[in-house]
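Just the one chain here, laid out as structure tokens, in the form predicted alone.
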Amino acid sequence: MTELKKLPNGFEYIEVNNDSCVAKIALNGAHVFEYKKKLFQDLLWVSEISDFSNDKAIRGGIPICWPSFGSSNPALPQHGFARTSMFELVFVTEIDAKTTQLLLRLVHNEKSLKLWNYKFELDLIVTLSDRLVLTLKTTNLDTKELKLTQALHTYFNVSHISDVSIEGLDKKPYFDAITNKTREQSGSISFNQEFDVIFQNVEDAIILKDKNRTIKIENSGSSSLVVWNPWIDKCSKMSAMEPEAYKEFVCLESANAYDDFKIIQKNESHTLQATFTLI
């Protein structure tokens, strides 16, 4: 069953409940802010004090950073404008009792052209079953090529940040955004301080191990992955986030970032896909 719902302030979202999972996707930002496989805990973390209003980004879930990641384009807002733009729900398909698919679309408009002078079509296909699949397709409708950086900025709900380890990035080069240095990863990742790193040459599945569950992340159309946790000092200064919230999540962001930017020629497309599976 799929329903379009609305909060008292007019904020609209789609609620999906099939035999595999329950999920919620906001029209504002095409933002998946809940995915829960039946008999499992929430895959995603969302701040208890996050705004749920149009033109504001939700803190948590899966924000879409587009058409720029971070501050890679200083002319644009941090992480671009897609995460605060209103998408159109194009279709919902009940593939079977266990699988629901939605297509949400953002097209250039007067507001976007003032920020970023390109004509485009941005589609997000959300496939909801016993795994979550996000397919983000950018089509260049302009007469000139465009440069794109982007990310599916996924906040994973964890039991405690001290219980988390990440595997699959051994010997991968990375850019450390805190020290502005490039290094090579050695072994698995655990957390005892702020972590803000863009990995490159990432081709295989990434494994997120928590105390009581394991999550596999598979990406295509991407060779970069962002791993982030703000830790104590930064968390205390961030908007829509409680001071202790850093203990509750880790971000693994399927991306085209840093050296993995994309150039899209006119009438051509690029697709970034992320698949999240509880194993």
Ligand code: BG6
The other form holds:
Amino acid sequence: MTELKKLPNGFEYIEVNNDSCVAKIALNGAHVFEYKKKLFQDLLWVSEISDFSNDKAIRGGIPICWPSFGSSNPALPQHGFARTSMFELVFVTEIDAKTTQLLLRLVHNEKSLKLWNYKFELDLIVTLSDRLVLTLKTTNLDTKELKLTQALHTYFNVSHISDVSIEGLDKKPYFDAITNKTREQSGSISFNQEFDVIFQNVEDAIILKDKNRTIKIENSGSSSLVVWNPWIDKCSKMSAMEPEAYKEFVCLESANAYDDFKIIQKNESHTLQATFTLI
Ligand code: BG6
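Just the form predicted alone so far, so send over the form predicted together with the named molecule.
Below: every chain and molecule of the assembly, starting with the one above.
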């Protein structure tokens, strides 16, 4: 079953409930903010004090950072403008009792052209079954080439940040956004301080191991992965986040960032896809 719901403040979202999962996707930002495989805990973390309104990004879930990741285009807001833009629901299909698919679309408009002077079509296909698949396709409808950096900025719900390890990044080069240094990873990652790193040359699956569950993250159209946790000091200064919230999530962001930017020629497209499976 799929329903379009509306909060009293006008915030609209799609609620999906099929035989394999329940999920919620906001039209503002095409933001997946809940995905729960039946009989399992929430895959995604969402801040208890997040705003759910049409002009703000939800703190948690899967914000879409587009057409610029971080502050790589200083003319744009941090992480671009898609996460605060209103998408159109193009279709919802119940492929079978266990699988629902929907397409949300953002097209250039007066407001976007003022911020970023390119004509484009941005499609997010969300496939909801016993795994979650996000397919983000950027098409350049302009006459000039465009440069794209982006991320599916997934906040994974974890039992406790100290119980988490990330595997699959051994020997990968990375840029550390805290020290501004480039290094090479050795072994798996665990967390005991602020972490804000862009890994490069990431072609294989990444494994997030938590105390009681393991999540596989597979990306295509991307060779960069951002790993982020704000830890104590930064968390207490962040918007829409309780000071202790850093313990409850880790962000693994399927990205085209740093050296992995994309140049898209006119009438061409680039597709970034992320698949999340509980194993
Ligand atoms: C991460 C960045 O992707 O997003 C961090 O690497 C940043 O540096 C974080 O703090 C959250 O960003 P925002 O704009 O959602 O507060």
